[in-house]
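Consider the single chain below, provided in structure tokens and representing the form predicted on its own.
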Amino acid sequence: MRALVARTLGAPLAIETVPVPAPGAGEILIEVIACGICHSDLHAVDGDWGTPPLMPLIPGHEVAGRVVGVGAGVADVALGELVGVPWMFWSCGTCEWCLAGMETICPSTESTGFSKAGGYAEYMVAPAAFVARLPESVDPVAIAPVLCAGVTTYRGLKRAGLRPGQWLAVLGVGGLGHLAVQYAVAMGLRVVALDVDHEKLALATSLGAEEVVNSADTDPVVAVRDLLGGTHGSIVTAAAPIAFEQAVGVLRPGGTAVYIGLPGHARDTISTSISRLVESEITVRGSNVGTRLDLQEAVDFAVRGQVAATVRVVGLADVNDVFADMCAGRIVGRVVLAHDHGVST
């Protein structure tokens, strides 16, 4: 099969001929359709986080795909079924953190296109009861980019705890942000979108934002609490250490702050005040990827044509071009790699 290949960090990816793997006991072959194309995978091949990934790696972790194969004690995933892979491979399911619902923070999880193989290659294989199961209605392109994006987004807002009606402040417009968006108006919620491109604040008004703020034209905090007295909430997809700076700004007394994005290693800090902090009874909070079940649930919303991902398909060639455009901020949506399975080796 083919696959592209991360074998030094830093370097571009390289597409190479690999064996096909084999599932083992209690996993899946799948078949890979679509794989959304993420920041964290420019993060991982460039060895940002400070924990090197697998080496060498095929990256991918928003993965659409059929069911090829089955290894011994699969029985509730059948040959033929479309499956999604999510960036949480795997789970002990044992530990204290596992048993609370709070599985993606378990010590001992694998994560796709990092610790394992992911779905930048033909084939890949996963624990059955890991993925999530797609109907047969959905389109494995469109639906990829919810099995990160949009699950994360997801997951993010719940842990806001906010009611429909409040306001949320999202903060960057981008994979995770149009999605975010869609995921907030759904809720009920009422949005307020920032970002420095005029493009991206454009498509967040046509998912249903009310508001828009150019950080680059005005300052985002003055702005919004000038329109809105501030955000019951506030979700950062963005990378720039500045967005989680201004996502406490914008709150009202009382609100949330959800981190989502993730800055390189070296950019990890930020600085805020404490006493507003306490004197505002302001919660910041982190949100890492989704559980399985946030993961069914974010899924069931595309399902349903709540949420949509604007997407453009790119083929394996075209893989570090892509990363090249991240780095640049001129990705709109989010970038799907599309596998032709008719040149299949």
The other form holds:
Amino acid sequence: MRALVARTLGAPLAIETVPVPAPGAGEILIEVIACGICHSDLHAVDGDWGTPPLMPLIPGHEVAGRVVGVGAGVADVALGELVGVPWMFWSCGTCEWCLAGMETICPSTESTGFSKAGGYAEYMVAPAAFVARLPESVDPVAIAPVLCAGVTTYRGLKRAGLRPGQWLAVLGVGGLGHLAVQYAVAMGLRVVALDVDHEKLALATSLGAEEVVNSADTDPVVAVRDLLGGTHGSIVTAAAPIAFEQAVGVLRPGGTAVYIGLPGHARDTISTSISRLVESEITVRGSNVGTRLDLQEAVDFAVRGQVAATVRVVGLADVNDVFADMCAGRIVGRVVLAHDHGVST
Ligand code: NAD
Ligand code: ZN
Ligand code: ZN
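Please supply the corresponding structure for the form predicted together with nicotinamide-adenine-dinucleotide (NAD) (the preceding block corresponds to the form predicted on its own).
Everything in the complex follows now, all chains and molecules, and the chain you saw is the first one.
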């Protein structure tokens, strides 16, 4: 099969012919139809995070595909079914966090396209118990971004604990952020979107954001406080540390900031006012991908047409250019890699 492989951190990916993997016990073989290109893939192959990925690495963790093989003991997923593979490839199921329904922070977790081979390949294997079940009605290209960008922002919004009618600031309207705007609107929240690029803000407006602020032109903390007196919640999907500071600054007293973006170990610190956190009883929460329940719920919003990613489709040979565009902040919405099985791309 053809796959995009990283052999050295920071180097371009190369198209290689590698063996089709065989599903082990409890695993399924998936013919990958589409795989979204998440900023985390770029962080992974650049070695931005402290832990290095499995090398050589086949990235990709927004995978939509069809089951074409089943390993021993797989009973709940059938041949021919459409499934989705998220970042959380597997979690142990027995640690205190898994038992408490917090499998997203299982210390033994495996990650798709990071510690396990992902979807920048024509085929991949995944544990049957961890894939999303997708109805036949979905378009694999359209659903792919929901499998990371969607579920991650959906869980982040749940963790913000807001009620319908309250204001949410979305800091960063990229692949994740443009879905965050839609989930928030679907949940009855009012959205102010912040980015450093006017095209992304225009997309946010078209998706239901009532206010937008260009953080490159103005101090967003002052702007949001002037506009709204602050927001009840904020969610950071930008990978710039300053946005994490601003996410605290834009809040009303009693507000909650949810941190999702991962700038990397070289830019991993922020500074904030202790007295503001204390005197205004501000909550700051991290949010890491989503549980299997979050995933199924996030997919369900998309199946019912309440969220839809803005996508551009590319082939294997284009992914290095997509990474360059992502690095330069030139991508509006999400780019999705589509495998043309049997046809060269
Ligand atoms: P993206 O490149 O598509 O979007 C990032 C957006 O942030 C862009 O629109 C960019 O213009 C905007 N931005 C940059 N600087 C900004 C600033 N100062 N203020 C406001 N906006 C700014 O990336 P993505 O795929 O959406 O991923 C975003 C981040 O989320 C990455 O760091 C990724 O690794 C991380 N991520 C985390 C999780 C998790 O579970 N916590 C899951 C997926 C992705
Ligand atoms: Zn991702
Ligand atoms: Zn566990």
